[in-house]
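One chain follows as C-alpha cells, the form predicted on its own.
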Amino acid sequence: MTKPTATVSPDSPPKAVRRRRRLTFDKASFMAVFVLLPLAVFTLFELVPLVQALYYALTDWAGYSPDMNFVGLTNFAAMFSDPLFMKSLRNSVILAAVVPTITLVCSFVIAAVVTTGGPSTGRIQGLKGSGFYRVVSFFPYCVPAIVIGIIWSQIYDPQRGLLNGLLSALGFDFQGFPWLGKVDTAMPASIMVIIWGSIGFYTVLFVAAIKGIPAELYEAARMDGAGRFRSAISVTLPNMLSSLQTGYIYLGLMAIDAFIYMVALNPLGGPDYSTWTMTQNLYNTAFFKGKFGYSTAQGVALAIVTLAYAGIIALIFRLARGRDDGTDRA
C-alpha cells in the first residue's frame, strides 16, 4: 500500500522560508531598539521642532508672550527688502565659497607632503619629521573656537596687537592699522582666523585618506615618469574625492554659520556690517529686536541655504566622479 504524497503548490513558499518570516522576539526587539526608537527620537527632536519653526515663521510672535497673529508669507517677503539681511546673506555665501576652498587646498598640500612628498625612489613616504608637522597643524583644532576668536582679536588689536608689532619691526608701516576696523580687511582677516582654526582637522582627515590609497598606484606613476606634483594631481586627488566632498560640506556649513568666530572678532558686524552673518542677524533680530517670528523665518531661510549648498556640492562631486570613471557621456 503506497502512502499518499502531499501536493505542494508551486506558489506556496517552502516551510523554511515561512519559518524565517515568522516574527520572533529577537526581530521585534531589534526593530524596537534600532529602528523605532531612533525614529521616535528623530521625530521628537527634529521633525516636531521643524514643523513648529515653520509655523512660527508665519506669525508675528514676539517671543515672550503667547499671543501671535498669523501673517502668512509676510516675514519671508520682508527679508528680501531688509538690507541688513541681504548683506548677511551675501557675507555667508562668501564665507561658504572661500573658507572651504582655501582650507581644503592647504590641508591637501600639507597631507600630500607629509605622506608622499619624501624621496622619489624607494618606499613611498613623507618628509622627514612628518609627524611633527601633523601635530603642529592639528594643534589649533584642539582650541575652542571662542578662544581662537578672542586670541586673534588681540593679535589684530591696532595698538597692542602682535601682528602690527611684527610688521612694524620688519620695516612695514602698520602701526595702528585696524585689521578688523576697515571694510577692505575685516572679512579677509576673519576668514584667515577660521581657516587657521580648521586646517588641522582636515589635514589629519586627508592623511588618513591618502594612507588608504594602494602604494602600487604611486609606484606605477613613478614608472611612468610622474613627479611628486603629477602624482598628487593624477593619483592622490582622484582617489580621495569622498573625503574632499565631506570636507567641503562640513566646512561650508560651518562657514555659513561662523557665529562664534564672528562674535568674538566683531560682535557688532564690523565696519558697515562687512562681517555680519545670517546667524548674527537671526540672533540680533530675535533677542534684541524681539521679533521671534521674523527671526524664525530667517532661520528657515538659513536652513534652505545650507541644504542648497550641500546639494550643489554633492552634485559637483558626482559629476567629477562621473568624468573620472569615464561614465560622463555628455
Given for the second form:
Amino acid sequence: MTKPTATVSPDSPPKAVRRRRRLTFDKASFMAVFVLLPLAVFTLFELVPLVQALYYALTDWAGYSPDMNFVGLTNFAAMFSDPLFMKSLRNSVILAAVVPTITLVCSFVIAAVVTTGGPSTGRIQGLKGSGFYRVVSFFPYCVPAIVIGIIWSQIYDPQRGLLNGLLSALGFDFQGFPWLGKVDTAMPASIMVIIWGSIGFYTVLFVAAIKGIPAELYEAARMDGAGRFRSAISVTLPNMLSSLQTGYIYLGLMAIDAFIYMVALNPLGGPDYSTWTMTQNLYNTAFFKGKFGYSTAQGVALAIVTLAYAGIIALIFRLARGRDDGTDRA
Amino acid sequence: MIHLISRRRIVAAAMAGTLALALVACAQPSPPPSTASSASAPGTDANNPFGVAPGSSVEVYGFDGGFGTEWLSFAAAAAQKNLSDVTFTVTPTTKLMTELQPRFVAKNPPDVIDNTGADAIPFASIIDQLETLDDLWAATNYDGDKISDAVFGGVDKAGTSDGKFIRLNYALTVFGLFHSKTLFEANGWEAPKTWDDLATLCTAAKAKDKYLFTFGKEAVSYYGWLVLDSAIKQGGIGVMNDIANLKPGAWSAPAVKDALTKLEALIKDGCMVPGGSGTQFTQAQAQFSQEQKALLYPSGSWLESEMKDATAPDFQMTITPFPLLDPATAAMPYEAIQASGAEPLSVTKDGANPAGGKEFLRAVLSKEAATNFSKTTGSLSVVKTAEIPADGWGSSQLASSMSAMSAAGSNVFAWIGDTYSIYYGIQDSVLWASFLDGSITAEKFIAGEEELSAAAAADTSITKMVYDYS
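Form predicted on its own done; form predicted in complex with the partner chain now:
Now the complete complex, all chains and molecules, led by this one.
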C-alpha cells in the first residue's frame, strides 16, 4: 500500500508507468469495490429483470406455469383497444398534470410565507410562529399513505362523514352525497387527498431551498421597493427552480403511481372507473385476470409514460431557465 | 366474490383465537381398558360397518384455520369411544400441501384430510388417490340414522368430481336476505316472500323514515346474489348455467330482466340509503345492523360475526331465502335457498387405514359431533339432525340458517362458491355500483354485462369451462 507509485522517473517511458499503475492492488481493489460490484448488483437486480420484463411483455404468459408463447407486439396493440386501460391512462395523465401543480403552488406559498413573509424591516424572516406552521404542514407526511386513504374515506362517508356533517352544519344540503361515488367528484376528491398528504414534504424541501438563497438578494429587492409578493415571485422563485423541478418530477411519478391512495379510497376503480389508475389496472390484469404477459406490457407502457413525463418536465424547466442553463443547478 | 372469500377469512381468523384454548384441552385421549370386542367382517357389525381392524390407528389431518380443529378432535373422541381399541389422532396444520405432498408421493398419506385453506392440495391432482364415499352414504351414523338421510340435500353432488364422490363438505354457508326479527316484530312487518312484498315493505320503511336496502362500494355483488337467486328460483338453474357459460343474451333472459327491472324500480323509488357508491361496505352494513336505517341486507351466514361489534343490542339477525318474482309461475318454491359447503373432508386410498377414515367420518356425521361443531364455530354443518336450540346459543343467525335449511329440504342450490366470473376474470362490480346508485338503467346494466361476457367468450387465452349448477 505504501509503495510510492506516483513517483515517475523522467527516463522511464510513460507507457510503462501507465501499465504499472493499472496493475496496482490499490487501483484494482478500488475498481472491484466501487465499480465492478455496483455494476454487478445493478446488472443482476436492475438490468436483468428489466430485460426479462421486456421479454414477458412480448409473451402470453399466464403467471402460474412456465409455459409461454411469444406473441410479438400483440399485447401492446391490445392496450389501445382496451377501454379499461385507456381510461386508466387518461386518469394517470390527469393525476400527473394536476397533483404536482397544485401541491407545489401550495407548498411554495407556505414555504415563502414561513421564510420570507415576516416583517418588512430588519432581518429577512418568516411570519411569527412560522416554526409551528412548518411542523403542522409537515405532519400529514408522517402519516402513511394507506392510513391517509382510510382516514379520508371515512371523512368522505356520505352518511356519517365529517365533510358532509360540516357542510350540512353550514346549511348546505349534502347529507348522503357520495363524494367518492359520483363520476364528477370521485377524481377531484381523490386528488385532494393526495395533495393533502404531500404538501408538507415539499414545503420543507422548499424552505431548505429558500434558506439557501443569499439574504442580500432580498435586501436589495427590498431597497428597490419590492413588497413580499414581488420578492417571492422575482427573487425566491427564480432561485429555487432546481428544487421546483425535482419536486415536479418526484410528485409526478408519485401521482402516476397513486396506487396506495386509490386502493384505500376506491379499491374497485371508483364510479365508472373514474379513478382507476394504470398501476391498479396492471395489478388487476396480472393477479385477478391471470394475464401476466399483458400486465407486464402495461408495465412497460407505464415506464414509457413516466419517462415521457420526466422528459417533458425537464424540457419545460430548461425553457423556463433560458440560456444560462446549468449555472444555478445545485 | 374476492371480497366474500377475504371476509370469510377474516371471520375465520377471529374464530381461530377463540378455539386455540379449546384445542390445547383436547389432547389425544388414551384408550380405556376395554372389554375385548372381537373384530368382525365388514358390514356385519353395526358398530363397525367398515371393519376397522382392532389395534389399528387412524390419522386425521385437520386444517387449523377459521374453524380450528377442535371439532375434529371432538369427533375423534366420539369415534374412540365407539371403537376403543382403535387409536384416533388429529394433527392440526395450516400447511397441508407442503406437509402432505411427499407423503402422497410415498403412498403413505394420512387417512383423513380436511383439505382446505391457502395451502390446500388441488383436488384434481389427487382424485385417484381418494376413496369414494358412496358406501359411507349407505352406512348409518352413531345415532342409527342412515347418513344420506341425516344430511341436507346436495352434499354428495357438491362433493363429486369427475363422477366420483370424494369429498364431504362439512361446514355450510347459507345465502339470503337478512333482517332484524326484533325490529320486524315491533313494527308488525314480515320477511318479504316476493318482490311485491319488497315494494310494500319499502313504503312501510319510508313511513318510519327508514330505507329498504343499503349497499357499500366493495360489496355490490351481494345484490347480484339477490337478483340472480331470484331469477334462478323463477326460471330454474338453467338461467344461471347460461350466464356462467357466457351464452349471448343470458342476462336478458326474462327472469333475470324481470328481477333487474324490479330492483331498478325500487332504486328509482328511493328505497336505497343514498350514497352507497361512496360508502365503505362495513359502514353500509352498520347502517343495517347498528343504525337500522335499512331494513334488509343480502349477504351470507358470516354476516352476524362480521358485524358483531357493530350490531344494535337486541338485533336478532335473521336470514330468510331470497324472494320470488312470481309465485304462480316460479320454478322453485320460496323456501329454495343457496348454500355452499366448506371444510372438505376426504379419505385417502393409500393411507394405512381407509376403513378407519370412513369410521371417523361416521362419527363426524353424527348428531353429537355436528351439534358440537355448530356450538363451537357458530357455523352450520351439513348434518341436519344437529340439535341447534331455538336461540342458536345466542346466535339468531345460526338458528335461522338452520330453520331455513330445514324448510328448503332438497331445494338447495349453489353457484357462488364456484363462480364463472372469478374463473374468467370478469369484474362487474363497477357496473353494479352504477346500477345500484341509479346512474344507469337496468337495460344499460344488461348491455354492460353482455359486453363483459362477450369479451370473456372471445378471449382465446382462457380455456372455456362448462358450468352445470344443477
